[in-house]
Amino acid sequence: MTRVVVVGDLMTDAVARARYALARASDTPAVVTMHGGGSGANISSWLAVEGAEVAFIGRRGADITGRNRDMELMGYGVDARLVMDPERPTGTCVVLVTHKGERTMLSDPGANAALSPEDLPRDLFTSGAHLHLSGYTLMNEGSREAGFAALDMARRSGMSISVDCASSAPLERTGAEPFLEWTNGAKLLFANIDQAKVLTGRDDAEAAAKVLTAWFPQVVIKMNKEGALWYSNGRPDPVRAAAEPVEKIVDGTGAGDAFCAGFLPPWLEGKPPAESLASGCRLAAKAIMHLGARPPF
């Protein structure tokens, strides 16, 4: 199986799920839990649990949460290549979940913002491996050079490359044109509906995917309850997959990361797009029914 090298963010998620409508400027009963998070780390964990050989490159603080996240990744079977930052804390994300399931995230990147080209282990960038880059690495000015270096090293080594758009708000702040320019040359782009709209101005997923194939040979659009679609240059129509049924929504945090982790292994093996999409939707549903962004043991 192709080795996957993930470059991205490592976070601790503080998830607060409100039991009732938010009482602004007052108190709302909630269930608050702490979990491992970060798009890059989430994808790495799900990949490892699914049996893939995966290495994760990131940066953590010299604190107890950083040590816990490091041990957690190794427990999943990830080859965790984490550089310890002596000054910055491990990144933290406060996830506010309303009683209706809507999520708002407040992120402090911490040590993630200091990821540098020198943090990238050269031995991982080899011909035949695959690089998956979290968009957060490029959208954070402090880690952007590391993202550029990872893409350059992967291209020079003959690795295939996929990029995930991460989140619509920081993507909009970064700008569509710079992001597309930075990631041009990647073989596969992952985006959800909101991110695809930021990049193309199109509300329709199929129309957005067709526009994006001007930059990427293959595009996957994640469409939440409507499933997902894959589109490639030269095809008259996209390939679609329905979302897997979900018995109970526990927490949607990290479901998009789980989708990417489900999609990549069959895609790297050359399986039909429909099979890769179905695998991604299956893992996304599993994540939604599980508490937190990381896989259950």
Ligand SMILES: Nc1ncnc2c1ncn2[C@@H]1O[C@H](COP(=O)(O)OP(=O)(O)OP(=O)(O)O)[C@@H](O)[C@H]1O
Given for the second form:
Amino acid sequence: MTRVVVVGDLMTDAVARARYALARASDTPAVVTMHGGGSGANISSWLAVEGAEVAFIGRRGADITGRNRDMELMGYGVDARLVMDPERPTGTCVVLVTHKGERTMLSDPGANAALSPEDLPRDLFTSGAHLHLSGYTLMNEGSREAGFAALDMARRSGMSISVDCASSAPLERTGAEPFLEWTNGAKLLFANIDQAKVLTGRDDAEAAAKVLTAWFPQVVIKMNKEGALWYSNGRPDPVRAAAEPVEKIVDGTGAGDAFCAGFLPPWLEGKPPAESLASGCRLAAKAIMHLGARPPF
Ligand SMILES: Nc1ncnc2c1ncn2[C@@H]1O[C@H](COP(=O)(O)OP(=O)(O)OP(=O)(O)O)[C@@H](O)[C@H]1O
Ligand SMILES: O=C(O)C(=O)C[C@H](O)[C@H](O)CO
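Complement to the form predicted on its own: the form predicted in complex with the ligand:
Every component of the complex follows; first up is the chain already shown.
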């Protein structure tokens, strides 16, 4: 089994569910719950519960929430390599979920913004392992050098590399060109429709995927309730998978992270893309059906 090394963000998500539209929400009691979050840590947790061998490299505050997040990752079976930051708190994300399931996220990166090249344990970057880099690390100026170092060490060790765009707003600020240059050498890109549009200017997922294969040999576009598609350079058509039917959407937070974690293990085993896509959609549906971005314990 290929060991997956994830470099990315670790957060505590404060998920606040309002029973009414946000304009009225302050007048009524909301349901507020705390969960493990952060795209990189979420992917690692879903991978571990799927039975993959996974190490997560990230940075946390020297605080109680950071300690809880660390223990939680270990509970999932993740080899958590967290560096403690004496000056910054553990990252926190306030997730507001309206009565219609729409989300607004306010995030304080905290210690994530200071992830540095020295935080990367060299022993994890070995030939035969796979690096999954959360775009979050590249998008944040403070942690960018750590992202570059991870990519560099992985390339030099001959590891395969996948990159997730993470979020469209910071990607827009960074600009498509730098992002595409930095991630040169990655074999697989994950983007949602908004991120694919930022990178290519195309609204259509298939058209965007075709443009993106000029940079990445393989591209996966996550298309929300439309499922996902995979495209590889030189193929006439993309492979598509429908989303799994979900009876009741409880909280969409982390659906994209769960999708990546479902996709990667069969992909690393060289299974056909249709199988990897179906596995991604299966885990994403599981994530949507409960509160929080991590697998239920
Ligand atoms: N309403 C839905 N019903 C069933 N599956 C869904 C639904 N919404 C999303 N999914 C699943 O979740 C996957 C990822 O969702 P999406 O395309 O929104 O990615 P994302 O924007 O990265 O996710 P996130 O909400 O975590 O940021 C989709 O490919 C699909 O399989
Ligand atoms: O739902 C999303 O868009 C996420 O990516 C989830 C976040 O990564 C995370 O849990 C927020 O801290």
